[in-house]
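Form predicted on its own, single chain, as structure tokens, below.
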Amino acid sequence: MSMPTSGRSIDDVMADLAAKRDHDVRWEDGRTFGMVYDGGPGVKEVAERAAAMYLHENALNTMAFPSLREIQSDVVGWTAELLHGPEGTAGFLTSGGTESILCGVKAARERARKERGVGQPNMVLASSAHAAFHKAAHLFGIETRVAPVRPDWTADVDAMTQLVDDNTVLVVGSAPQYPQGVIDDIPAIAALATSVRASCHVDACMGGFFLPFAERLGRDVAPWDFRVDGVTTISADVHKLGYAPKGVSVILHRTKELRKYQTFVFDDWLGGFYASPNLQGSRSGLPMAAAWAVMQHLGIDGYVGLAQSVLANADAMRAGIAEIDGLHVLGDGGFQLIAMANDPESDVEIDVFALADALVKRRWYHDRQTPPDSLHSTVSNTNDGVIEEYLADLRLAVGEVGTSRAANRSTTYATLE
């Protein structure tokens, strides 16, 4: 398709865009477990109205747009309070979890270079830590040292202890980790980081806007936030269970002094003094304003209500899976993340990738993971009201696939062309 020589009517352009969506996943119907998080009609309305108001604003220069400086300060401050940041906790908004993680890794490298003279940096993380840490290592010239996970899928801190040394700039924990949805032993990981004077980053992109509300509801939540001594940075995505539209995340530093290591400053340019807090230059004001509006609209009580619904649906989903011979849930996270796999203790063998194909035919979409082969679900308010239908289709799909195996073993989680 070539770019038209003459412009087209708005109606024609929008009709073509609508047609392009015909084969996209049906997240509006709750048939996708992740990627898009729908907080309900009120959340959608306030986000769309804020987005329209800030469609063209640019946070590259908040001196020109002081409202975006205030919005960023508000959202960061609210998130810091939610995660029990001490007085002086500081941070920035980013485009998403990957950028927040990149910023946390970059800050840890710069801190170790400045405070300890580390010239050959390494970071220690578990095999369950998000792939964005490896992306950061590739971009910033940091060696990764990877420890295994324990049988319960949490990071093996004993193994991590064998990997740290005087050049370790960062030790990583997850709350929860994405693949199986369990919370790492953050106090032990933070203590390990402190023992070698390294930074400790907690990846709470999935948990930052869920675990605080699950805790308020009485769910047992292991310690993971700034209440843990030694935690220096936390990433938390507002565009996941914070229900803001893509893409907005928060990177928090325990102190403003630590935050300075994230910022890039350059004053030898004909264009004048340049300073950038994260990886982007120009930053859209749209997701920032939408996040601000959604958080104000929901408030603590609104988020608690959404979390209560999510927990009920996730618990029902786990229970339904447990009733199907041949399937089980990996780990015991007890929150919104569910990894479904073949049960090795069952005599029934189910290829979960073949099961995924059968579910796709019924318009249910899961991410595929390995090892081990599993189907990943992030339950959110988007899935409210469809879990019984899903479990009914799951039982039918299990009967349909029998012992067949999928030819496609891909677990692609990417944008590749």
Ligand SMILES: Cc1ncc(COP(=O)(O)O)c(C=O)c1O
The other form holds:
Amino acid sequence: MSMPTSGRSIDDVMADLAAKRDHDVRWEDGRTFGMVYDGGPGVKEVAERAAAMYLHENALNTMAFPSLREIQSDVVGWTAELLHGPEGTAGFLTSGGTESILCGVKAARERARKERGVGQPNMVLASSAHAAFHKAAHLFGIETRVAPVRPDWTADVDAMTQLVDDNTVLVVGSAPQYPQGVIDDIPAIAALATSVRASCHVDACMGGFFLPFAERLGRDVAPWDFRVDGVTTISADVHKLGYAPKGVSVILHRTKELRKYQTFVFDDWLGGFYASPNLQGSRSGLPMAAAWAVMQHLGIDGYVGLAQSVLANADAMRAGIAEIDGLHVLGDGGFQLIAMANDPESDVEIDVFALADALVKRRWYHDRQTPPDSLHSTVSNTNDGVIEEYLADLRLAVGEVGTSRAANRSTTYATLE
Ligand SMILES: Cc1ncc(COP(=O)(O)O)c(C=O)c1O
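Can I get the form predicted in complex with the ligand as well, since the one above is the form predicted on its own?
What follows is the whole complex; the chain from before opens it.
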């Protein structure tokens, strides 16, 4: 399709756009485990109305749009409170988990350069830490030192201890990590960071808007937030289990002093004094306003209610998988993330990638990951009311697949073109 010489009517354009979506996953049917987080009709309505109101606003210049300064400050403040930030905890909104992580890594590098004169920075992280840390290392010229995980899939902190030195600027923990959904030993990781005067980032992109509510529901949640001494930055995504539409995450620093290391300031430009807290220049006000509206609409009680049904659904899914000979859940996460793999202790061999193909035929979508070969689910309110049907289809798919192996073993998790 080429760009038209003369423009087309709005109705024509919209009809074509709608037709393009025919082959997209139907997340509104609850059959995707991740990617889109549906907080229900009220949440959708408030987000859409806020989005329409702020579709055109630009948060680059909050002097021109003071409402966006306030919105950012409110969402950051509420998040800091949820994560037990002490007085003075400060942060910014970013476009998503990756950008929050990039900002946390950049701030750690700047801090180490200024406070300790580190010129050849390295960061220490586990193989389970999100790929965004490697992206940050690539962009900001930082060596990555990767430790393995323990049999329970948490970061091997003893191995991490062997990797830190005087040039370590950042030590990373996850709450929870994405692949198996377990929370790392954050107190040990933060203590390790402190021992070498490095920053400690907790990646709570997945957990930031879930663990505080799971804790209120009485779940056993290992310590991970600002209550842990030595944690300097936390990333928490409102656009995941915070149920805001895509494009919004929070990066928090324990103090305003530490936050300074994130901001870029340039005052030798013909365009004037330029200050920008994160990686974007112009920034849409839409996701920020939508996040503000969703958080106000749900309130703490709303989030607790959503977390309760997510936990019930995830628990039912884990129990259903455990009953199928040949399958098991990796790790003992106990929250919203589930990785399903062939059970090595069973005589029944199931190729989970063949299983994924059989599930796709029944319109169920998982992300595929390796090693080990496993199917990943992020259970959210999107999946409310479908778990029984899913488990019934899973049992049928297991029977159908038998011992066959999928030809396509790609775990591509990306936009490559
Ligand atoms: C633990 C964790 N960290 C970071 C990210 C990256 O977030 P985003 O995709 O919003 O950039 C994800 C995404 O799934 C994640 O699960």
